[in-house]
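In structure tokens, one chain follows: the form predicted on its own.
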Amino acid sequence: MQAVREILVIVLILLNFRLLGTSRLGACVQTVALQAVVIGLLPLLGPRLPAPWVIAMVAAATLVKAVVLPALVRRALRETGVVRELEPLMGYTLSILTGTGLLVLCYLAGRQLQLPQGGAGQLLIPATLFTMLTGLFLIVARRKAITQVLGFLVLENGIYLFGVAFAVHEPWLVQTGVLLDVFAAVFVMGITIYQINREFDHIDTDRLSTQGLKR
């Protein structure tokens, strides 16, 4: 079981690199959905089988994060007609190199932290930190509002996994509250993206800032 967990953690890291290295927004949405599935499986692969209510909570959270939220983003993509992130603030090759550096820093930071369950699965800590930093990077280094929404979802995935790894008492109540906040935020962002696209014929946040200064 431990080997399966480690494989899933490695897959999670590779999915983060895919987000950093692709310009196709459809592929980014698909990657975020796959990431949610991987994160949903990790809590179920502990040394003991979780309680039925825990399994139900994880399944519900995974359904929202892997199906509902990506579906909202895909709808925004169809409404706006945006296909690629063509002019990011940081190029994709440089983004991958930056991601590699961030992963090294996360590994060094993770060595200072210990899971409450003991020494097993310590690779999970760097992957969790790397997922959160990947989300922040997408928010800061990309121009399209949709890509920034995806970065917000990736950041929440990292926070969710961090809570699962370190919370000991009633972690699922906290994670459900965070998930509801994210659901509401993405819903509002979807409406905002649609209104921006209808008013300005684009969703490039850098151009919006320039137009605001001109006015």
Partner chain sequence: MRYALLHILFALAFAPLLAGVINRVKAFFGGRRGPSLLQLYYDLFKLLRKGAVYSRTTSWVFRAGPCIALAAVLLALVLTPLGTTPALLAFPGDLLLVVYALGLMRFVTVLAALDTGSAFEGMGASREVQFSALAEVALLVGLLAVAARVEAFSLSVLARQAWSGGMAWPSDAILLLVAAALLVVLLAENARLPFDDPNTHLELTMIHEVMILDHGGVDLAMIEYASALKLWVMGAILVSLALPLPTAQPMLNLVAGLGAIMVLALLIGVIESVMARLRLVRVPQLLVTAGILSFLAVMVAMR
The other form holds:
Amino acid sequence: MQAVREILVIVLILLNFRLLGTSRLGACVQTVALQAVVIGLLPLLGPRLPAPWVIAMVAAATLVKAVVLPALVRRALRETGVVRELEPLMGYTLSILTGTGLLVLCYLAGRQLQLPQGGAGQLLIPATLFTMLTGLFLIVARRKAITQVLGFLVLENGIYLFGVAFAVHEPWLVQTGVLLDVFAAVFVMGITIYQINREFDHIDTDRLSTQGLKR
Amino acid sequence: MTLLLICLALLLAGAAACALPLRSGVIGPYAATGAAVLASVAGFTTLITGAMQTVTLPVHLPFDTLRLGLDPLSALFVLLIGVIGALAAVYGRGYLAGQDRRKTALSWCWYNLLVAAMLLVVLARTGFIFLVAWEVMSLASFFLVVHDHEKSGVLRAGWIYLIATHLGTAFLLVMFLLLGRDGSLDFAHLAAAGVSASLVFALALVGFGTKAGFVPLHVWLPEAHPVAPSHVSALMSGVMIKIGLYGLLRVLTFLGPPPAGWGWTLVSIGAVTGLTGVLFALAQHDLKRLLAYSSVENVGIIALALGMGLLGIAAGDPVVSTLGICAALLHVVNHALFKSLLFFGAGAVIHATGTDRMDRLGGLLRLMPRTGTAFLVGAAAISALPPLNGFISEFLVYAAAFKAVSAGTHPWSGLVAVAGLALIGGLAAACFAKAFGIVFLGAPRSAAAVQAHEASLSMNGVMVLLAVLCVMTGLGGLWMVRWVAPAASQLLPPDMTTDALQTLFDMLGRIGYAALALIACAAGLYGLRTALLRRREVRQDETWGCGYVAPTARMQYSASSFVQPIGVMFAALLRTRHYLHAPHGLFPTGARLHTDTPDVFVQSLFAPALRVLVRLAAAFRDLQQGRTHQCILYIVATLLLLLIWHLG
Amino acid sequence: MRYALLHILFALAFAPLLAGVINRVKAFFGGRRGPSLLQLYYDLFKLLRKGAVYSRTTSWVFRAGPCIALAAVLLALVLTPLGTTPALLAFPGDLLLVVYALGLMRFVTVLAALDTGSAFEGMGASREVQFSALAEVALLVGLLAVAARVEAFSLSVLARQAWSGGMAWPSDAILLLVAAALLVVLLAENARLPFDDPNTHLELTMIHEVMILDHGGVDLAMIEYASALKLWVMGAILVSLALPLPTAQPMLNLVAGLGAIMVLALLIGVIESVMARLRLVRVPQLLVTAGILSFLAVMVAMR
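Given the form predicted on its own above, I would also like to look at the protein as it appears in the form predicted together with the partner chain.
What follows is the whole complex; the chain from before opens it.
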């Protein structure tokens, strides 16, 4: 079980790199969904099986994050008809290299933090921090509003995993709160994006801000 | 030791003879060669015997007596100065032949002084004589750099060098003051501990790093080396910048056991220096400028190795420390061999064609077969390819890094070293594939390249000798380490070497056999090929142009196009400027593309800093009116103030 | 020792077969019958019987290039283990010699390409040096990860430990990561899809094939054979590190290793059949990703 957990943690890190490196919006959405599945599996593979209601909670959360939210985002994509290229502010290779730097940072920070690990393996904390930072990075370094929604989801995934890792007994407290936040956020964003797109015919945040200046 | 004193005397006599306005200038190169050969003999015997000697000359100096000494660490550098000094003198005689005799004689005067000063720096056993010799070395090399001062840009490069080296010396001055706080600058009494040791290390890093070319203090190298005559570039790049590293090593012997932080610092400096050096080398299209940047890269590799060694010492790991220090020293030797060879080759190309712009050259291998072949050996050696010597030293660095990671002592540094070295190695191979391929292979790209001629016999002889040395040191890595080991042991704690050295010898012995087998196998296959083709038709024809029947030399891949993909990949660092004159209209004519990669540290670090400095200095302009009266007034005022201060 | 010799004999004999297997798989996916499994052998024998045509711009570098390339890859082969069958020559540090011998092979191929003075070959050479510089990082860092886990520095020892439960598969993710990275490096270094299309007919898009346009006869035979051996060498390294099939029988191990290399050829064939070539600007990204995989492996190994 420990081995599978570790491999899942590494898969999680690799999924983050895929987010940094891919140029396709569809791939991004798919990766976020996959990430949610991985993160949903992690608490189930602990040293002992959690209580049934925890399993139910986790299953519900995973279902929302891996199926419902990606479906919403995909719908928004379809409705607004955005081009599927990401248009990054920072190149993909450079993003990946930055990601490596962030990962090292997380590794070193994870060693400094001295948190109770609960047999989660040495890479869990760096992976958690790295997932949050990847989410933030996506929000900062990609141009489209839709990637900012995705970045937000990734950030939430990281926070959720953090909750699972450290509040092993009451993860649902952290989790439900965050989940509700995100759910609301995605809804608001979906609506906003739809509205923005109707007004301006595109959802490029960079051009939105310079719109007034140019005309 | 007496041999070395004779050398110094001979060099000074040679310098004096050249400085006289007589015909005696012709003995300059002979004096230099003779003395340098003697020096290398002295250095070599000391390395073999491992003897330590010091002499105190009966000369009264301020602060201290004139004390010189020779130990394995010094001897290693004496050997380098001797070998490269002698070869560069032989080469230089051919290179400067036919130039103005007066100018040549003066150049040889400075050359003799430079060799003497370098010898004195590595022999010095007191801080005072060290600094004096260091200064003479800097000045002599400055005058050698500005040999062709009537050409444009030469003086500017010379000034950059002079200012950089003096800034470095300023740091050294402070360092020696810190080290010799008990009043004596004798090396036997120099010591520092704790915070002040780290301060001394930092000062040494900046001071000696300026000479050695650590990024971002390397900016003088790509300016000064291309404009100097090629034998001088070879001596400066092959040996003089290593004197900076000698200084660093020597200071480390005063400082006691190094903390791990010094090792990390050196590893990071080394990785950054190596990577920056090789990337900028790739982007250059002047052969000598490319070689200068490649020297920066190799200094980076040496720093990386030294850093691994220091980390090993700090962690008490005998294998890592021995491998690291030996790798650093070995790479010093190897780089001296192949870099001077490459500069000699570049000099022969400039001599033959009048240009070192790679996009004007091409196809020189068939016109200059000996120069080209020797250059190829140097290029392969500097790309760390087996069976040549560059591979041996980089192998040792890798070995140290692998050990550091698997033993878990300093895994991050080891990882940085391996990843950095792998990237540097791959890019260096790309860089020298370009340097050799564009200059010596393909078809000539200009009339100058068509009319090239082989260099003179003495110049060729030197290059071939160095190429043979590169192969031999590659095959005999085992013996090289054996000779370097006593020098390395001066930096290592006393109980750390024997076992580690044995594992080292095992590895290098096997590599030697493998390299020999590689050469034999290649030769055998070539023989097989020749035998197979003997009775068959072997024709000559045009290069296959994929259906295009009238190719010209200008259609070949150029230096710019060869590195364009890598340039794009590292565009953020390189900031290559493109000057594109694109074709347009229905009948386009004269399209042109020119790329230029100025040093990013000059552009965005030193130039802005200097602009601020100039603005600040402008505030003082009112004080300086250029009148003699006023100057004297200042002097008098200062003296008066000092008098008052002293009395009061 | 005996088995090491056997491995080398097998490699010398069967390396050209790998290309045949790959092409057969591709033909199968394409619904064709495809060339004979032994096609490369026929080609080699045909080439060995031919004379030579040399370009007027070329020098001795062009003529010596194929010989040095073949010698270099032979040296690499002597140093390469296959599973628990150790290499003929094994010593601490041999992995670096393998990597750099392959580097020598690349260097002389690039120089021979530049020697022709053809713009196409210069183009191939330029791409080759760019991609290999990145691939080398992934390869060496990957080997570093395994070396760090096993605390050894020789390919043969690494291979033996990887198989003999020194690392309990699959509890250790290192091998998975390194194997993935090595597979990418193998595809890049051997000019396979998605990096380079060995079947393309457009010189502008080629990398390896375009570098050897001007070689013919004996020289081309040497280069083709050296390429086949290079694929074998890198395949053997990958198989040695990634395959958990240790038995007590040395002969059985050798046969299992050979089988694994053939399976690897099948896998390459499948990859080539289902993937398209990457745009050239995307290639560095994939190689950097391979480097990241290796880097992660080192991080896992560092604990």
